[in-house]
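This document opens with one chain alone, in structure tokens, the form predicted on its own.
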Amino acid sequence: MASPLRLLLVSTPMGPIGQGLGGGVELTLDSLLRGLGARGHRLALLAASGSQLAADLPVTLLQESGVPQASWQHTDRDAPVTIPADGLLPRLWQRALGLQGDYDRVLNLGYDWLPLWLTGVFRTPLFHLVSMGSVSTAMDEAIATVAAGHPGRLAFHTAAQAAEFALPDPPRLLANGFDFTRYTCRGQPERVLGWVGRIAPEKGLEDAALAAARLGWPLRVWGLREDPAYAAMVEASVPAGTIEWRGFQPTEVLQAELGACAVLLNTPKWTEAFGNVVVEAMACGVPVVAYRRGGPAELVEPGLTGVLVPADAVEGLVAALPAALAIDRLACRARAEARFGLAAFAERVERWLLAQPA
């Protein structure tokens, strides 16, 4: 194990942690804090005011107020860089600039232009764990600039995600990590399907709902209802009672409810950088039927942890159900833990952070 580092992590500028506003970044953050803390590193997190963390996390929480930043995935591809008045994004990074001398490394978890631009300004090495694929020309250019000028300061979750950017060198791939002690494997599921994610068009809930309707199985849906109009459209597209809305839930509640599902459907319409919910399902012993697109296509091992079907093929989801139901749930969990356990993830991140000279 390396000598302890003093690490400052800077959270997403999309809002407070603990409300689901940060999407998968919130789970990644929890995993980073647990894994790196267990390896003896001294951790501080700079996040939006009102953030709530689990009481057992080994971290000092620093908070800043300000107007949240809109997500790049909800803007036009050629949209300019914009920051609202009294914005949270510049406040977070002004604070980080002032604090950098107290730390050995700064790790950015937000997908935004400003921290990328600041890479060469920081005296303390600034690293970026990129959380999304290509959604913006401005962001693509910023990521390419960092990749060319500061080799090693970028890391990605999956090869599919990294392939969307212009990178001069092979990418650093970290996957993600999960504390499997927080997930319980349930041997006998209910006759119900599951789906987890932000309720927004790029997540493809309508395909999962249609597949569930054709199978005659109820679909339990967990996640922040980010786009209420879209949610209403999906519900109206299938017979009444097909969808059971469960809302956004913390890990402890989600895993207990998700573990009751026979199969998780994963139906993204865009390139998921990773697919945290895919591994969360596996951790509960729930096989996954997923589109062969983006990160989830690298996570699901056909016949062992789930089934992959062609992207956007609702009939493929329907046809894959028997094969998914035949997968041994305990073996599914064991295979996922071997690949995505917390300790292995923390070690990968540590090697990345130590690869660059101070």
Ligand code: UDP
The other form holds:
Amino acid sequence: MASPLRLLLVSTPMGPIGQGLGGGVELTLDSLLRGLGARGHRLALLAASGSQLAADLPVTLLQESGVPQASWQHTDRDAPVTIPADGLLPRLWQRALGLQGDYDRVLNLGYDWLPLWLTGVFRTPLFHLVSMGSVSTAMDEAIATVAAGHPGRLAFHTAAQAAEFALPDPPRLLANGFDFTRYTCRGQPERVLGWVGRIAPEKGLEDAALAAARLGWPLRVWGLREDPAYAAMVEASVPAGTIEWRGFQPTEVLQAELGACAVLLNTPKWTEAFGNVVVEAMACGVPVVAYRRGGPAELVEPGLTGVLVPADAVEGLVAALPAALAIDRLACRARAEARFGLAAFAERVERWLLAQPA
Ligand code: UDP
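After the form predicted on its own, can we look at the form predicted in complex with uridine-5'-diphosphate?
Now the complete complex, all chains and molecules, led by this one.
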């Protein structure tokens, strides 16, 4: 074990943790805190006030209030960097600047311009775990600048995600880690399909709904209703009763309900940086039928944990169902656990943080 580090993690400027506003970053944070805590590191998390963390996380929570940032993925690609009045983002980073002397490393989980720009300003080494692919010209440029000047400070989840950026060196890929003790595998599923994600256009719920309608199977949907107009449009596009809305649920509830699904459909329209929900389904023994695009294409192992079909091909989703149903659910979970365990993830993160001298 490396000697313990004092680590300051800085959360997303999208809002408080615990409501799904931070998307996959919320679970990534939970995993980082559990995994790095188990390795003896001393952890503090700076996050939006009102954040709710699991009670058993080994971390000191520091909170800042302020107006959240708009999501980059729902902003025009060529839009300028904007920060609202009373903004949460500058408050978080002003606090981090003031606190840096108490820490050995600072780790940024937010996908935003300001922390990237601050890389060369901080005296304590500042690292960035990039949580999305390319969605903005200004962000692409900020990431490319850090990659050129401080290449060791950037890490990505998957090769497909990193390939979207201009990086002079091979990227550091960390995948992600999951606490498999929080997920259980159910033997006999119900005759129902599952879909999990923020209800927003880049997640492609309409394709899964259409596939479910063609199959005549119900589609159970979990996730934050980020775009209500989009949700209504998808619901109207399929016969009534096709979609069963389950809302946003904490991991304990989500995993218990998700485990009842025969198969998870994963149909993103963008380059998913990782795809937490794909691994969470596998952890419940639920095979995944996913588009061959972005992170999920690196997560699903055909025949073992799911089936990959051509991106945007609804008929491919439909045709893949029998092969997905034939997958051994216990073996699916075991394979996912071997690849995406928490301990190995924390070790990869630790190696990254230690590769750069303070
Ligand atoms: N999620 C959840 N409860 C729900 C639906 C989703 O906790 O009811 C979480 C899920 O566990 C996952 C995240 O939302 O960690 C979505 O992350 P993903 O990487 O799939 O996509 P992102 O939202 O980051 O684009």
